[in-house]
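Only one chain is given next, in structure tokens, and it is the form predicted alone.
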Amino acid sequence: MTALALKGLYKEYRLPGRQVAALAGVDLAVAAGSLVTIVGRSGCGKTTLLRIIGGLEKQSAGEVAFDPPGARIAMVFQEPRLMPWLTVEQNLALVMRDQPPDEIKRTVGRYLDMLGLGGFKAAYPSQLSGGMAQRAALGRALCYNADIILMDEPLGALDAFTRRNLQEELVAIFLKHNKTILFVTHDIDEALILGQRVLVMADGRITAEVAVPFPYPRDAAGEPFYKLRAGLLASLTSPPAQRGV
């Protein structure tokens, strides 16, 4: 079952004296319950693609279709973007304000415990480490019960140790809840550690795609992983006509 389908997606920005194509004809189908990573250089169109899927920007041309049509979309940004005047518990509960109080308390408590934040539910964002704040942002997306979760380099600003821990937590959440996730990153290893499919973007297009055949958790030090990484790196650095994995 396809959760998301993009057809002929274009996005142009008007600048003084010229137009810039951020997306130049993107076609993509994402299966329900899959984790797809998108990797590419800065300015290749990754963030623009997520923002259009999430309804934060409007495409210049093309179609975005969801199944079901009214799919719930959540987005996790590079910065946690928590409300500073609310506690961690209140930040998560904010997306459930139309639910019965008992359901809110139960759901928020479950995700706080799952993400190791149960002891910090009364803390404010300024009292959290970067990793804890990103866990809270992920918990907020899960409390929203989104059909599709869009993640725009959410781990990019973290130290290597915290980043690896959150990669493991994200995989565990994905396997448990079977959510459809699109995860944008600059990091090739991260793309391969997380993604069932890795899409390479360049010049506003998807220029290559690779299926990752390894089970979770993945051994980034193994020879098969290294070979796949080398092929993906070559796809990112080769001229457009030669790209492919």
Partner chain sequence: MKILKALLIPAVVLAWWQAAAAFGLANSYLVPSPAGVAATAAALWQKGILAGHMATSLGRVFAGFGLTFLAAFPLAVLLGMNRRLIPYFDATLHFLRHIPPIACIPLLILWLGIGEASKLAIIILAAFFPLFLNTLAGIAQCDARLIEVGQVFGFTPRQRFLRIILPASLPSVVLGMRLGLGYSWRALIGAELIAASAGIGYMIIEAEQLSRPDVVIVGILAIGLFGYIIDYAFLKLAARILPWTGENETDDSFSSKGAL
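What does the same protein look like in the form predicted in complex with the partner chain, given that the last one was the form predicted alone?
What comes next is one chain alone, with no partners or other molecules.
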């Protein structure tokens, strides 16, 4: 079953004196319950793609279709975007409005413990480090009972150890709850460790795709991994004319 289908997605921004095609024709079908990672150079349109899917931006042309049509979407932004007037705990609870209070408390507590923020429930965002705030933002998206979770470099601000930890947790959550996840990252290893499919974007298009047929949890040190990584690197660095989809 397809949870999300994009057809001929096109987005242009008008800047003074010129136009930027942030997306130049994106076609994509994402299966329900799959984890897709997206890599690409800075400025290639990854954030724009997620913002259009999340309904924050209107495409200039093309279609976005969800199945079921009213799918609930959560998003982890490139920046934490926590409400400064709410504590960490309240920030997570904010997106669980329509549930009973004890249920909210339990879910929030569980995710905060998982994210290593159990001791910071009552802290305000201004009292957190950048990585902690990013983890809280991740927790907020997980608390929202979404069908599709869009993640824009959610682990970008984290140290290698925490990052590795959260990758494992994310895989565990993915396997347990069977969510559909679109995950943008700059880190090729991360894309390969997490994604069932890795999409490569360049200049507003999906220019390559790599299927990662390995079971979770994955180990980035194995031989087959090296081959995939080499292939991905090649498609990221090759000039546009030689790329095929």
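In this text, rigid core is short for the largest set of C-alphas that superpose within 1.5 Å between two forms. Just so it is clear, the model here is predicted, and its values are computed rather than measured. Residue numbers count along the first chain shown, from 1.
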property: Exceeds or equals 2 Å, Cα of Arg72 between the two forms, core fit; result: no
property: Threshold 2 Å Cα movement between the two forms at Leu175, rigid core reference; result: no
property: Rigid-body rotation of the smaller part between the two forms, in degrees; result: 13
property: For Val108, CA displacement between the two forms after the core is overlaid, in Å; result: 3.4
property: Once the two forms are fitted on their core, CA shift of Gly130 between the two forms in Å; result: 4.8
